[in-house]
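What follows is one chain in structure tokens, specifically the form predicted on its own.
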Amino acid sequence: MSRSLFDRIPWVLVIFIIALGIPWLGSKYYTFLATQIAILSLFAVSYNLLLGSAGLVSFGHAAYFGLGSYACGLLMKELGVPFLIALAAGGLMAAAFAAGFGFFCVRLTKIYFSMLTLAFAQIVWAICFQWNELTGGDQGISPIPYPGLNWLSSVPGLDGFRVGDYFYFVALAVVALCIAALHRISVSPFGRMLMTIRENPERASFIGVNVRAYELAAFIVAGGFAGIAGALFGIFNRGVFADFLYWPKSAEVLIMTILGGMNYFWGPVVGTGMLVVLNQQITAYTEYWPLVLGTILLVLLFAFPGGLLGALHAGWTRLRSGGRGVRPGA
């Protein structure tokens, strides 16, 4: 297959029919693992904005992720609001916590960045834990209701079907649509402008570009998607706590997007993939699930530094080339 070929295959279309079709596998945890999946991809594609698009290393993105998950939450169980509402009020509430936070952090660089956003993380963690009366501190809030979904029992083929499963199905066209979006972006003018930022700031300031506007504006489209992502999450969830702001989440999003590539749009994808998997399986029978994730880390990042997608595109490269020597993470 040609590489032009390959670039013009709708890979969110393709990927999408094949995952529409877990549910038909009559499997509840294959469906319960294929949804957590796809949110999670959400998130950390909308990370990859920030990581691999503008190079900038966030240190607090799981503030929005949570910030959306209490937002859709406390609309839904307490106002009883509408999912789609919900959902947006989810994304709204993130982007606007992120234009407030990005308009200090883009202002600094490098592990100044990294730092300020982990600081302004933690703070709103720390509101979210001990605000009792809004956000129920540390024993969060549930149940959080599953959407009105019923009308897609009289969808033809889909009647039969759990309650899950059906969730399942709106997730996925949402996270389908999302990362659709946000494929859109980074292809585009605004994408390739944070490429260049993100190669040689000085050269981008030099010739006119407003490095800060593009930083933050990526900041806040970043942060709006986590957010929808969030407010999936805490459905998907059944509650919405405290642990979803903590540093730990933003660290889980930073290796899904190591562990699959950063340099490739669906590197993010295929490392929430396969850490989900991982975890699932190893913990299973062990519970040093750490140690063996901090191993396979360390084998990766000296065998194969562009993660899992740089791997197999340097053996396609191998390959093509007749077995000719692949520069490592090219």
The other form holds:
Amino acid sequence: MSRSLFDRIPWVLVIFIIALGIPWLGSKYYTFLATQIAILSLFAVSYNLLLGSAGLVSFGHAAYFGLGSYACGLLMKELGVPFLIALAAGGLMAAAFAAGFGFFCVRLTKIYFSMLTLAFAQIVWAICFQWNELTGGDQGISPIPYPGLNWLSSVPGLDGFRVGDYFYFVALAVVALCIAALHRISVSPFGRMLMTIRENPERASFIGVNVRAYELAAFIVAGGFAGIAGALFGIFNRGVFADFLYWPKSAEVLIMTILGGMNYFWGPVVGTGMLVVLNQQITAYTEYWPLVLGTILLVLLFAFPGGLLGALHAGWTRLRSGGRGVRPGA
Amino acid sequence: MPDGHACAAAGGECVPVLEIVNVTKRFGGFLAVNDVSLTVNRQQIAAVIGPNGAGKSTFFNLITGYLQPTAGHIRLNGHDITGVAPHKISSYGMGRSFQRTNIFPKLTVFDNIQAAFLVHRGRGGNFWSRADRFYRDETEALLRQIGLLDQADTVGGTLSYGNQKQLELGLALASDPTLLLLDEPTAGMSANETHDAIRLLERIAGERELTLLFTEHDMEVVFSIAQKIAVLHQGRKIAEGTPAEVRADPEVRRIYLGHH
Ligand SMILES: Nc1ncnc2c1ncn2[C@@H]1O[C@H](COP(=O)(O)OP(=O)(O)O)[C@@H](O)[C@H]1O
Ligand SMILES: [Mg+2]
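I have the form predicted on its own already, so could you send the form predicted in complex with the partner chain?
Once more the chain from above appears, this time first in line as the rest of the complex follows.
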């Protein structure tokens, strides 16, 4: 079967280039939205290594996002550590905590696993919320300095942008590299092992998969990349707050992932874009935005149980088969 | 290497592959497996039979590490594997299938088998190469052997029941086991499917010089391929021997074969 023109377009590259071009629109608001979508996309894609690949439902992924943002923010603000080093430290910090907590979490299965991830996240939140000397307690840490990115203005074609635009370029590059790494991981033999665990953990162990060890490894990798996303978000937000690791943030990443389609690698990115835009639009129009947003999400989740990408995929398949419907039992 | 058939028949120079020594499993107050011992020698085809609820599946789950015995020991090729985790036992050369079909339902037939190769050959920790490049030839060869090559791209869960059983056999074989444990390999199959499945098993066991231990409810199947049969009844082993010996055993006749 020859691939159609549509299949041959490198969509990921096209979308990346479009995203890269957003600062040329000259709108502060669009750059703001795009930065938020890019960073939270990485958060959601890291989460989907657990949910979509390994079938692990974590209710506490925000803990690693928040830990990464605290580590990076503190290093940059208090110790003046350079951006890239602080960023890496944020990821490593989150990964280290994921290793410690994950060690216990993967000993449980299903809902017990989920509850323990939530419990650890709430403990971390409580500590960050209380520990005034280190984390600033409920005041958080702010302002976090922007990394020194003025050198970007000497790159031909990049002069004359705002500092927020420069940070967007850097954030987009970091996010793209991290998502590319997560993509490689998800199609690797390691990723395949996670799929066998998702499909049938019992069978996986009888073909020789050390289920707990693989789950722990996935937990650490997902936590580390969530930490990098959190580190970027703290800088973008110009401050780190305990909200970053509170449970609604964990619920948000779960919703973004399911909304976009957890069975697709790019599902979480689509879901993140959708949620961020909806959030902005609705907040602008009504003070009852949580209610409206909740209703819209409910409708979307019921209408597209496979997520937005699942619906697109099904629609596309139907279109191509000339309206004869999806092959039954395919 | 001693000929397995001659070994089983003559009882001569036999190399024990699997030694089960006085194994007991208690669920609460209920003895599902009660002080059972059994030795299976290299390249022997052995069967555990017994009526429903006799304890056959429990016995298998004890051997494969899925359940911990309350008492007793299990040795595989001389190593004590009592209480060892299933993924380790698998790496010692034991493959198993389940009574209720147990595959990776959303992966294709090809990916099911390839995943088993990946883990068994120690590639599971590789997180930087494309999984689909590995072991294509090995996977195809195994699919051909179990008769599923033409279904390679079918999603496992959509296969017919008999084909799913074949796929499960493939999963067990991908780890290149020396000992294969099959729990009711023909359960739920039609007479034709049963016949084909048994011929397939016999052929594969011969080609791969496997030691085979299986449970069955179908007597015809058992007597047609097993060289050694153990009979379980209410958790106890009430007889053991060649098909002829078991067939002639008065207690077995009373409890089991009386219905035939
Ligand atoms: N996990 C368990 N807990 C309690 N009882 C069990 C368990 N597994 C099996 N049994 C009981 O042990 C007995 C033997 O079951 P099983 O090994 O499945 O028999 P068979 O495979 O010979 O049909 C049955 O009475 C069954 O109800
Ligand atoms: Mg049984």
